[in-house]
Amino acid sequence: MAKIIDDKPRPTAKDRLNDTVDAVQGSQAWSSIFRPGSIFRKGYTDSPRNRSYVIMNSVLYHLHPVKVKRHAVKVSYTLCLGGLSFFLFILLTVTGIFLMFFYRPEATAAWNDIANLETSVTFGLLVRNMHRWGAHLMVLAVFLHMARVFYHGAYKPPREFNWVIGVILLTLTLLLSFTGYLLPWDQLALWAVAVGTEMMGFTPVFGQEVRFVLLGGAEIGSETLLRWYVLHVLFLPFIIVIFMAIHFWRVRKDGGISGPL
């Protein structure tokens, strides 16, 4: 009886890998993630149409301008103060999340948690100092960034709206630093919130209402610490992220960084 011999070559490991990749890239799940024209789509070819698709479908490529002015990349012109301010905000976010694991916004526990963080938590003192000094540096960097923009006349049309956004961001930065000043719940924090809320109480028309909301009552107590903690870790960072997104978007839409005088 004749024996049938299959002379077809067996698929190699590379062939099986290519088949697997083709199957994954041709699946519906893969197509739902990567839009047409993406370099990760099956059958991508280098063409002007697909190049434009890559730019439009990529967040980073879409946000980055096609052309950058020569003066905009000089460190001596911008001193990188805007990027430094954003970097410090990211640093404060990361270190702040670390500190939240070891902190309780309670009047009877806040100071002890800070003391334990500095003495009993690995790298706790380092992270807290990074958060503290990073906050001081962010206030300084944002202020110097505003001064640089004013000196170079970057607040003039068509950038006057973005200047207003920058002023709002500076105010929010100061509020973020001030609300964090209360959280250790020591004598400095208590007197700071006492002076701050008294000043807010003299706001015309609704000053006493604002003071009552910030204190959580008629006088400083546990409710005060909780409310300022929520302002520091949730409300103010959320508002700052929104205004930073608008700020970055307007820089792009207004033609990038303003030119020298």
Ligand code: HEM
Second form
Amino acid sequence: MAKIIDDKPRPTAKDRLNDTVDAVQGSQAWSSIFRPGSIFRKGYTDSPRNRSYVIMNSVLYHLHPVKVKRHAVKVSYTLCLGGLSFFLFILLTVTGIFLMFFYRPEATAAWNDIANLETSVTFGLLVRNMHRWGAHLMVLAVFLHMARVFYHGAYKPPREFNWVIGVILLTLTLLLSFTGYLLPWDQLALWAVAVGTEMMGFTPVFGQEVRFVLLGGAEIGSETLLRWYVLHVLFLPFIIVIFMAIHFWRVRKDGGISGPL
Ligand code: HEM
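Okay, that one was the form predicted alone. Can I see the form predicted in complex with this ligand too?
Okay, now the whole complex, with that chain kicking things off.
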């Protein structure tokens, strides 16, 4: 009887590796993670269509349009001041969360918590100063960004709505700065807030009511601290994030950055 000889070449280790890569890249799990246009997809080619997909399918990149005007990506045009304002906001959020682990908004504890943070907590002094300087820098960056937008006449149609959103963002930035100022509960903070709320008491018609709401009582005290703490760490950041989202969305809808001059 004739012997059957299998003359098919045996797969090498390289072939087996290629088969495995093909199987993984062809799987539903893989293609659900790496969307069309990703270089990790099977058969990726560097085409204009795939380049567009890279932008459209990335959670971060899709904030940018697929095509941008040449002048808009020049750092010298925007000075990246809007981006810097946003970066500082992120920095303040991260450092702020760190500070929240060591701070209690109670009149008897607040000042001591800050003092302990500076002396006994690892990196406490550094993070507190990053938060403080970041806050000052954000006010400066937002103001300079507004000046840049004004200089380029970007407040004119079709961007007038975004200018108004910007004014709201500036107000919220200042309010965040001011509410944070009270939290160390030192003499500087106490008297700054006393003066600020006293001034708000002169608001026409319902001045006293505004003052009462802000102080959480007739005069500055533990209730004021709790109220301003909630405003500072929760309420105002929540509102500013919503307005930032509208602001960025409008930049896209208004046809990207204005100009060139
Ligand atoms: C938290 C504060 C703010 C953030 C994070 C922010 C962020 C940005 C970013 C990232 C851009 C894209 C261009 C660029 O970087 O310059 C932009 C554009 C713009 N922003 Fe702001 N912004 C803020 C406050 C303001 C303020 C206070 C105003 C004006 C009152 C304003 C008005 C505008 C306008 C009109 C544009 C379009 C500019 C153009 O087309 O040239 N923004 N903003």
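If you're wondering where the values come from, they're calculated on a predicted model, not measured in any experiment. For clarity, a rigid core is taken as the largest C-alpha set superposing within 1.5 Å between two forms. Numbering follows the first chain given and starts at 1.
With the core held fixed, the Cα of K14 is displaced between these two forms by 2 Å or more. Once both forms are overlaid on the rigid core, the distance between the two CA positions of V24 between these two forms is 2 angstroms or more.
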